[in-house]
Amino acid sequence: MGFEFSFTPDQEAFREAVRAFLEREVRPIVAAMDESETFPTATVRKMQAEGYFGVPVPEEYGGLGLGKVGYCILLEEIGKVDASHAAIVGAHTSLGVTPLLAYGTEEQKKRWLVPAAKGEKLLAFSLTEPGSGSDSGAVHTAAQPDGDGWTLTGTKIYVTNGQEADTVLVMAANDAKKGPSGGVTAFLLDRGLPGFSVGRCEKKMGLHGTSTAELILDHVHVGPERVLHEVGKGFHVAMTALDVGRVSLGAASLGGMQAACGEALAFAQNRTQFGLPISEYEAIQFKLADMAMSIHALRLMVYHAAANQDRLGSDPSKWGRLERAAKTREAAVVKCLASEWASDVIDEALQIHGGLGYIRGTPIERAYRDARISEIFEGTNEIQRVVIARDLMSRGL
């Protein structure tokens, strides 16, 4: 497989116009929207009458058409700036576009990736329960047969973009002995639906702008056309969507370490202790060359796993089964190495801006607390390395 890429100019146009953007309309709002911990409402429509939300969408379906790395892109430049504004976008693109473009129907397609690609509606995705997270075939929301539909019954947790969403795509059990092996149906939700309500919102260490929400589903009754591929293959939607959302997690990390290593180095150059700048310092100068190396080397991953899934296409259908597997291992590597790669980045800019590092509302004490979640989310770095370690077993290195 080859390692060779660069950004085309179209591409490196676009990172332009999202940066600027960033700077103009989110940066401004990022530290009293983390004060107040509240939705950004007003930069998130902005962003969705920019196509922010459907960058790699094709055009027929209202998208920009700029595939994984045009999204990687964004993610990178917006994780530069807010991780709260990149996990808004991500759960909404990675986790409810991606589904719907390689699984929908056109009929699906037109009622819901087209308006939430031209960012007329907000998704999110849900899987998580009280007693399965990790285990994520252990899915307990019960998907009945009832006539032609489904009644769907049980409750969801840490449902980003839950609170806002105006679809909610819900993997539920139409058999819970079978687990993931066709027990698990994906089902799309929207909000309004009788029965589907959003329950409490997690107060939580970080990620102030998003919202962490419980759904609860009481016999909520829904027909066929609310079934995202086959009866049974949710556990397979649920994975392609996860495949994607670990990578461009991985870029939306990239963004967060290249704002703490500048934050770091420009308060090393201008902190004087003993005379001289603490930059003049090795032990100051090994921690940068340190976060350097590892902004370096994730950029190459990142990018590399966005190409490879792009030349991949969004129609599994085509994929063939070694292709598969390569996919989720390099998107778990990844979304791995960026996580923790990351908290080690920003960990060390917050020792090298000292005390100032540690007081509450601090760019990089921000980053700090926003971070964490990383080796949680999109699938518990143990659960990451479970998945690299099993295929390496099956197809070795």
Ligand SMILES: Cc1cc2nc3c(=O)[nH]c(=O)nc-3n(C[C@H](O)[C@H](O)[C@H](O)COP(=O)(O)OP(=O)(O)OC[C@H]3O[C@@H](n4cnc5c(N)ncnc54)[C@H](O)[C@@H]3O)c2cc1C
The other form holds:
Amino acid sequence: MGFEFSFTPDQEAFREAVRAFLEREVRPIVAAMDESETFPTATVRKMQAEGYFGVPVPEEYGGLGLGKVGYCILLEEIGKVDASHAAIVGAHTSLGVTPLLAYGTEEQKKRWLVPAAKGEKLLAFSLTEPGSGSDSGAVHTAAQPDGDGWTLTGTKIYVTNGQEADTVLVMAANDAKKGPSGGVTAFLLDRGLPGFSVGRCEKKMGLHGTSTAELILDHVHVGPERVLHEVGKGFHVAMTALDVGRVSLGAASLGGMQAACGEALAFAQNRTQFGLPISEYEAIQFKLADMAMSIHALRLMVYHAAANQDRLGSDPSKWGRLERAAKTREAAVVKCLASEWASDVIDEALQIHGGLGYIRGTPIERAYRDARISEIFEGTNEIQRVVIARDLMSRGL
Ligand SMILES: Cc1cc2nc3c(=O)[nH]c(=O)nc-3n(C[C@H](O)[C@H](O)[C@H](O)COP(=O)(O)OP(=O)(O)OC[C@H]3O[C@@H](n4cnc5c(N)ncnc54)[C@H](O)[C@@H]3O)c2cc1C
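Okay, that's the form predicted alone, but what's the structure of the form predicted in complex with the ligand?
What follows is the whole complex; the chain from before opens it.
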């Protein structure tokens, strides 16, 4: 297989357009959004109008048709400006849009995918429960057969976009004893369905622009048209979404690392101590060099994984078992390294800022609080290592 690494003129033009949009519309509101801990409705609407909530979706389904590489360009650029906006787009696109594109019937695509890709509707993804986090196949929310449909009962937690979403992809147990192998089913639940409500919204260390909501399902009756993919295949649905999510999380981390490195470099070249800019001291230079190395390596990894996902396409029935395993391992590697490198880079960038880095309201202080979650959500880094080690033992290096 050939290995090419360059962006097309169209991809470069898309990056420039996104960058200009973010500088004009998003950067000016980020500090106030963080301070007030509010969902950025106005900027999200503007991003929806630009088509940024349907970047990897083919044009025939209302998207921009720019594939996973285009989608990672978007998230890298957003990551440079604000992690909350990146998480909002990611929860919608990676975790909501991807499974609809992969598994939706034509009817479901018309009803849920097209408006989501056009930016008319916001999506969320709900797997986690109070008793089921890393052990995500052990879902307790019950899906009981009921006539020709289902009745869903249970509590989900930590749902990004949970408060604002028009539709949530909810994983429920059709047979709790079977767990991930046949016991979990994916359901498309719209806001306003009787019995479906938003509960508590968490206060968080960072990502202050995102909602992290509890969802309550109190005997929610749904018809069979709301089952995505087959009954019992919900765990596959979730893992297909997470493979995309983990690479796009890497892209957003890549953006965050570049912003932090850029700020640290500019600060170091301007801050004078002992008669010299601190950038003249080797201790500072080595920190900056380490940042540049991680950024360089992560850029190659993210776009390699995204290009591989584009090459495989979005129809899982066409993926071989080994291709699927390689895709999952690559996504876990990207997610794990990206989040750990981002934490390290942002920590060192904060250190270069000295006391100023610890002062509330500086971009590096916000970045530090925002970055930590990436080691936890979309599967903790311990779980990424479990995924990688299992595949290593099965397929070798
Ligand atoms: C801000 C935020 C947004 C989120 N958004 C979403 C969302 O949109 N949708 C959604 O479904 N979920 C979401 N989550 C949930 C997130 O994915 C989970 O928090 C995460 O998967 C970990 O689950 P847990 O919190 O139950 O931790 P636990 O699973 O209880 O883990 C606790 C610790 O034990 C470790 N551990 C567990 N099992 C093992 C093992 N086998 N080997 C080694 N170590 C292990 C973990 O790595 C962790 O360090 C979100 C969470 C947060 C905080």
